[in-house]
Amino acid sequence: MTQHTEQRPLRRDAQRNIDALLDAAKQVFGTSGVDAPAKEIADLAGVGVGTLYRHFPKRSDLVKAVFQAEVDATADAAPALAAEHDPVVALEKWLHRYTEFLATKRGLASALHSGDPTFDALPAYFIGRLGPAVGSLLDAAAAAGAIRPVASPKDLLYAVSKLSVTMSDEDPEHGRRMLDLLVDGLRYQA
């Protein structure tokens, strides 16, 4: 006797129940942190705490759909910029994308080195997904002369997460200055 070891499809639904609950608990997670109650990312989504319990069993399962549907849309978001960009302007348009999504994890550094297994795969999938896409709007930058080839792709997803670390006293704007400042240092002499 074999197993059958294909998943049904969701009912529509059930799948928009958790699209709902992704996009609720993606803005609670940005404005309260990944502790925020189930009940307000509950509420916000328009569903009963028992419907975010049987989708999502628990938080560190809520989280890493959370970031991997974050971490997906924004490697998503490369081709599209570069088919409607100059290889430069897509570039810098991604890497201030990439800065968002960076800025809207409130807590989620702690939690991802919180030791919690269901985490131990999101750095790999982290790199996995972003390094392509970045790298392919490095790569076209060079190749059209606009910037120098100077940075791997891991490189400049570090080195923008560094840079847009606001400090307290800083202004929100900080991290785009910095942004700004660090394609600008692409740009010289390319």
Second form
Protein chains: 2
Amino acid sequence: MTQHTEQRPLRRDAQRNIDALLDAAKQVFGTSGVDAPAKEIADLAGVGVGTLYRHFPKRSDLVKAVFQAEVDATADAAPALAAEHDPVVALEKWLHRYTEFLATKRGLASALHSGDPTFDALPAYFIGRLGPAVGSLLDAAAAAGAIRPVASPKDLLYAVSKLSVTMSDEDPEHGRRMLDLLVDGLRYQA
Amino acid sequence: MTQHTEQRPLRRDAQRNIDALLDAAKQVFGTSGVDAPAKEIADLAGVGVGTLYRHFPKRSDLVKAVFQAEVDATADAAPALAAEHDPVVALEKWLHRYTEFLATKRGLASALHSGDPTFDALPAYFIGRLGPAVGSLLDAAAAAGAIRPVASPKDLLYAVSKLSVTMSDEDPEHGRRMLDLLVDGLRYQA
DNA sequence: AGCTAAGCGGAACGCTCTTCCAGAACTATA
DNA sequence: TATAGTTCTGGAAGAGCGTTCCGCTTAGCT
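Beyond the form predicted alone, can we have the form predicted in complex with the DNA?
After this comes the whole thing, all chains and molecules, with the earlier chain placed first.
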């Protein structure tokens, strides 16, 4: 999920614990919010709190790591979907995946805007990873002649996020239909 | 600042303490954020923590009360300004006052969107107090023939808030100039 | 197998939230 | 003004969480 890129590789158990903590934190952040007790996360991961603090000295480190892991997972879904489905379906499925990510992110949003400098680089990371991901899907679909060209992947990400913010307040199905509509709008008319 | 409207009037010392707590909370929220230690607020107000909890059992009660007090103060400034200045100047001054309020509110924003049901009624309170406040200033200026009629006070509040959100990131002076521009736009051309 | 250093767990400490109640302070009444 | 009755106050006490620290464990190497 996350590997350190320093000279010494991390010990196996350490890497295992980091992954377990990331999984646990993602889950706990979703249920109990970002201010959940550290022990709750450590317990769920099956490690002591000392281990948590060893790898993530500050809470913001953990939040950041969870966020990046989710961005990575979402970005990595793009090539996988592209391999399994035809271009437009892959794009559709990926955008749904992306809205799920946005829903998760909502819990982290207040933390992200808290002014902690640890989070300053995250928006750039977000665009840097997700932009190329949609970009490749869009290019593939456009190359197949299935959709019209889109000005910029970034605009699409932004538009979908706006769409899913307003949608969350009401019926979640409603948001899904709106997104489908957007994708249909991308297609060339017969 | 805030008075209880129940049958029994509040004891004098109690009312004094409530006001002191509100002042202190407003100040502390501004410097240390809404998660500041309760003791810090109590100390600044010159009361014990017990007193704080008596009047504001939940932290959200205090946040809400501070917010409402600020809304009230901002709304009450309208008639005062109207009495002292000619219509357009009063409107101008009040809008500047309003942007100051928005700046303060930013600290509370994350709390307001936290999903706590205590805060559900606040947006309505905001419009209910501030809408008529600008409304009366606009009407007075329009009646004096100084400005063109505005579709709705609510729209103006919304527009100014949008303006001041984008402005806060950069030069504060910049935002002030933009606001002045907006007010100038309201005037009838010679 | 034996050595070394990275990594682990959880006890312990300090800080904050929240409750509670004996006594102080205020108001109403005479 | 004096008194009774009530409200309100302050801070000690209990509980819970965050964070640190260090003796023990275990992976990785020879």
